[in-house]
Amino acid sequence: MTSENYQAQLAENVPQTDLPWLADMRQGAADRFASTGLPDRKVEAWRYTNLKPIRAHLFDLSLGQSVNPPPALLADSLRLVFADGQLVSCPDNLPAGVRLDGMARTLAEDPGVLNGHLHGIQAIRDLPLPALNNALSRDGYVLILEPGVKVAEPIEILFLSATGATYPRNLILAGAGAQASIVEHYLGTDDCDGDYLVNSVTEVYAATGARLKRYKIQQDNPATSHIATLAGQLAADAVLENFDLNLGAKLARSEIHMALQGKGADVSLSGVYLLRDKQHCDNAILMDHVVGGTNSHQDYRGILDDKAHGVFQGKITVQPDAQGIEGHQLNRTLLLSDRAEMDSKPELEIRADDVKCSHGATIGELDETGLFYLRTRGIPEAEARQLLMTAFIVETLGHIDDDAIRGVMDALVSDWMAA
């Protein structure tokens, strides 16, 4: 497609708003992406993946859709449901110094609380994916927490899924000393089988001493495609744990950018990808530790069968005055098939003398020692394997340290091995 053509079509489906600032920061993503268009395989982020499939579906915008939500993952959550894009339903008694609503509700009532804030995250603004959503946005949530707010309910999103393209558009504020767990759950509906995009985008703003933890559940569809963009910045001794469940959609990107801004923040990210018959999953990472005495972590493992294809690109950049900096990286993928296909390209960018960096990476094969020791003593092969598989990843589910949470990611792996 021409850029006239993107064009054409961006100016039949860019929302209306009478607000100015949001009308030109949509009209401002809408040139952008026109100018570029979808990244090709050219694109050195983008080699390893193919984003053909998604071009029929980026003007297919969802219409929503009337649901029966399925039950919450998190008993006693505070939860917001949102189907083929739209809000549909939110919680009520929220607790004090706590917003949670959705983004066109907010923009309508409220919109000088995000005024500065949404799409204002540089390292993503030029980005041709995140541009898109940016100009087709219609909702998404929104959650602000005020300084020294502790939410002790986890906080569930769940993004239900039929048809069309949709585009979520999501942002985090977090006062100083405000903490909170959220989960985004991606989820395609029972009666749908047919293809459909998501493109989402979670800004996120950690002040001095905020703590995070977001985990993110990607269940689509198997025929559908499902991109996400996730950016942050943290400021002196803020803290975000994130974690990324990847189970459905036939192609899937997960783009992380984090910018370490304040001494003493920290950052972990931590991923499982499940893949099986044709699924195509990409992991990409750019750690950016802008000041010194920073760290993060990223540990991301994978498990294909069949003809699975999956991607780690992880960098960690150290910029010049970063001095006392801890980056690692480590991506372990396990092969169940001589079809199946993994490329990881771990990256370190180093500009400064006082680091402790590293990163590794490992494709393998299951343990056939292992597997046949477990057989002599009377394990069952589909069982055996299952406990080795467990074995190869249950060290990054360990990140998780709450117990609710884990539980639900437990179940979910343990029925995809069972499958």
Second form
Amino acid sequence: MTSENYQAQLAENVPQTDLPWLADMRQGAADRFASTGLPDRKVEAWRYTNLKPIRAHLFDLSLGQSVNPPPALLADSLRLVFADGQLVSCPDNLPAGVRLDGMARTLAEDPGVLNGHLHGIQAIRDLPLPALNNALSRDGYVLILEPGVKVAEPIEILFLSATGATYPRNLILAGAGAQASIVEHYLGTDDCDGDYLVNSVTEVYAATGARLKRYKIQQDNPATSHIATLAGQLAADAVLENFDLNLGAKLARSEIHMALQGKGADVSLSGVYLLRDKQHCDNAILMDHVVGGTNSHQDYRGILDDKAHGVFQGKITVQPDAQGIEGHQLNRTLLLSDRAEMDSKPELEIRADDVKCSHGATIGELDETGLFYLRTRGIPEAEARQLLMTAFIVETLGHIDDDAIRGVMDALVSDWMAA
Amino acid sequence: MTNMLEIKDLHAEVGGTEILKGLNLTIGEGEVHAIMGPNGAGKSTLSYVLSGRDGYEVTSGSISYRGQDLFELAIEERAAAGIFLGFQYPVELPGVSSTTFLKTALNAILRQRGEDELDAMQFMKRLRTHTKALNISDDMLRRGVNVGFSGGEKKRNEILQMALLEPSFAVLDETDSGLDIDALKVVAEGVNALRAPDRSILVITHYQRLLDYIVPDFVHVLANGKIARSGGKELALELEENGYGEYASGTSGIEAA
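Same protein, different form: I have the form predicted on its own, so give me the form predicted together with the partner chain.
Now the full complex is given, and it begins with the chain already shown.
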């Protein structure tokens, strides 16, 4: 598609607004996307992932379907449900100091709280897919925590999709010392084997001492494309733990940009990807240690069967004079089939001298000797394989310290293995 | 009475090389047999053929276990039928906790035998009856299977599995290797506690030392893929004195795995 074609499609589909700042922002994003189009594989960040399958769906903006959402994953959660990108249900009673609502409604009722934050993170502003999201997004969730607010209940956001292209746009603003756990669950409807596209963006601003835990579960339908960008800015002593469970979609890309901007900021990114058939999953991470005295950890592990293709690109950047840094990165993949493929590209870019950074990547097969040992103890082969697969990712799952959420993840993982 | 095990004219290859070359062996119920022999004689090959490991190809001969054709059974079915292999080098399984492993194994065997599985409490109770005698700590049970275990701990862990799974026929492959005398005594006591009229044990060893503590009813010398000689427990002492020199001729010189 040419730039002119994109211009025409965008002009037709960018939502109208009376807010000048919002109109400017959307138009700016639309122009940026039109000028570049989708990145191709000549762009280093997209070297292993071909976006061709999503091109035909970019402007297939359908309205929300009436669907019956499945039961919540977690008991007593504060739950929002989106169907094909539009908010369909929202909790009535919220704890004091918590704003949890749809993006569209917040823009309509109280847009001032978003100005300056929405699409505010520099690292992703010029990237084509977040720009396209910014131009076309209709809805998403907004979570604003007043300073010092600690939300006891988990916050659960369901994005249920059946058709079309959706552009969820999410924003988390955590005031100083605020705490919350958020589960973003992307799910395809049962009866749909069709092709849809999700291109979501979640921006996170963690003020001094805020502590956030975010869990993303990607269970989109097998024929679909799921593109997700997470961008975070952390002030001093802010802590973010993010866990990414990737199970669904045919083409999945999870891109994460983290900027550790205050001393004592700490980011832990972990994830598990379980792929079979011809699934493709690309985890791309940019960890930017802007100032000294900041820590980061990355631990991604996956299991690939059949002709699945996994990608891990993780980069740790330490800016000049950002001393006293710890940055660690680990990627391990188990291949169950000769035809599965993993590309793992760890990168360090260090421009300071007092740093402790490490990275490691392994790609291996299931331990046949271990399998034999288990079977000599009476454990049937399928169960023995499952034990070894679970053992391979159990440390990564161990980063989840919430028992209820861990239970949900364990059940999803064991369903995948038993399938 | 049916014998526990009857091996007849067994030939087996590893990677195209014949290691077992017409082995015959009969083990009756409740008997303890020892197989001794030089390195490369085929001792470990025999244990792997008995357990059904891939890559150990039987080219001719038969093994009957309690009257049943052993080769018809998959690895896990042999375990469920009561065969246990104590490994020379117990395998480390990082990420699989020892407790989970033991419970999964016991319940898998009970299930295949059509018996009720144990719940967590019943299992822990049964486990405790064995761990104390074998001096196995709670810390070992929490760790990954054999991960970070000393040589002695690994072998005690093998005996713990044997005690818990209550096999009818146990093969202990070089259970003495890498053990100091104190660890050897603990392991031997564990094995001796499991001697029973309806349980047979085959001890495979290079050295006579273990047989001071696990006293066999019969001793066989395995050399060049065959039983070269059989006798009572005194044969072990004779081997200790004279070595395997007289059996070494004609060996292929290939180390069997």
